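The chain below stands alone and is given in structure tokens; this is the form predicted on its own.
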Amino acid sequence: MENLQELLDEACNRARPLVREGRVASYIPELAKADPSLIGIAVHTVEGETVQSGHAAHPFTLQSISKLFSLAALMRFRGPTGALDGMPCEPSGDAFHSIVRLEEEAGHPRNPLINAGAILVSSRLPGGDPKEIAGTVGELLASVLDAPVPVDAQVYASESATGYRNRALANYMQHFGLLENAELACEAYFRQCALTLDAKDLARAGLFLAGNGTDPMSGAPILDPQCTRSILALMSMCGLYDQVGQFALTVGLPAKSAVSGGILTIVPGRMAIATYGAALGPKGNSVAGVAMLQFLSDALDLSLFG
């Protein structure tokens, strides 16, 4: 794509000063150690072009971005209806770790991209222990990347040691009979969140979502087209916490963010974009990542609503 490298470089240059406006996530102690000055962006097109700028090779844990791949893994077993059973798939209107809706709606998470929904998804994945369950998600990523995806043991231990609120969500769902083993589901969820990639590999891993479920590079079918459409729709409605509406206005693309500072964005039929920047805004999204995506969407006229 003509001038794509120049555009990515410009996106980084424009976004870099904004990191002073954000703060790294601190409720998971290991994430508080991230360097907020590091930002990067990578693009992988369905034609096979790869372009990156900044610290696109800096590894970070997937955190909530892993929810896309755990949901995809579950859909491979159950299809879209079975995977989403018990979740109405609506925006929550609350914080990603809120318990309010669970109390109001008999333990049913609003969607699979908030923590309660993702924990419920993890509880439905096959496996007898957290390592095996989270391994299902890692295997999906590895099958696309043709390389193993490591778990950051320190981040996993940090999440497990401080995950009281997630355990509360899981116990609440177990109370209502939606899952059978709250602790197993939580530990599996903590492990999948600690899966580690960099922006360039994340863009590659998400490319099948731009290819209607088929990996454009290998031609391998990864996910049924109907399941892929469901995931993209959920990303559009629920992917950036309480900033998703503003993101639709300014960027106009399905995306999923993470408190580690990553954002995976999909341009259906064209490309996957991954950004990194650990400094977060008040809604829990990377300030640099959102700025880079807005600049690129404007420059290339990527918005689906354009």
The other form holds:
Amino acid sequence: MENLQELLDEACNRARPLVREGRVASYIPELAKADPSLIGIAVHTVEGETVQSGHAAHPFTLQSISKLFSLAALMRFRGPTGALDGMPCEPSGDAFHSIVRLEEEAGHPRNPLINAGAILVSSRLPGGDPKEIAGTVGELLASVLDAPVPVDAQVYASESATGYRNRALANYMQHFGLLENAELACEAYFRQCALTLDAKDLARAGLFLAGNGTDPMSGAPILDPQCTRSILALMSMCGLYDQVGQFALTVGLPAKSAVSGGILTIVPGRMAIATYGAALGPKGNSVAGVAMLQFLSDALDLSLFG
Ligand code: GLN
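Next up, the form predicted together with glutamine in place of the form predicted on its own?
Everything in the complex follows now, all chains and molecules, and the chain you saw is the first one.
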């Protein structure tokens, strides 16, 4: 694609002024230190073309984007049905850390991409301590990238010291018998959320999702096609919390956002796109990221809906 570089530059330029409309997440104190003026975008196509613009080499913690990879890791052990057992896989229509439906639905998280669901996923991963459990997620990423993926110790400690709301979700699920050790599940989840990449490497790491589960660069089978389809379907229904409907209308692609400001977006069969911009809108999604994706989807006619 000849003009992809120009398009990404243009996407960045148009999105840059919008960062003033958002706010950096601060409920995890360490995340409040992020500089909202840094925005970036990276594209990795299944043919191997890589293009980036802005601060695509600025590292950030994966936060909720890690939920895709913990789910993929669990699906490798248990298959799609076992991994998703007890989760109806419906959009929640609530904030990512909402507890409301757990009360109404006997502790069952609506889907694995909200916090409660992701904590349940982490509780099912093999390993006896948080390091080992989150290590399963890090290893999946590392196997694609062929390089270790670090955990940001400060962000991990910061979330661990303040994660009362997630602990409430986990304790709720333990009360209803969905998991056995709320504290262990939370610590593993906090640690996996602190895995750190930049947009360039995130697009590379997520490329197997665009390749029907096979990494198009190495040919390595990462996840079976049925599991991959399930993850993409979940992303399109639940990937941006209760902004996911608007995102489907304006961008029309499966994506997963994070409070650190990252978004991983997949164009099945074609490319992975990673964006970064720490200023978040009212629904907890990066304002610059959403704007860049909307621009690119329009420019390249990427929407899955025609
Ligand atoms: N670690 C964060 C939390 O649980 C992830 C949330 C997110 O990125 N939306 O609150």
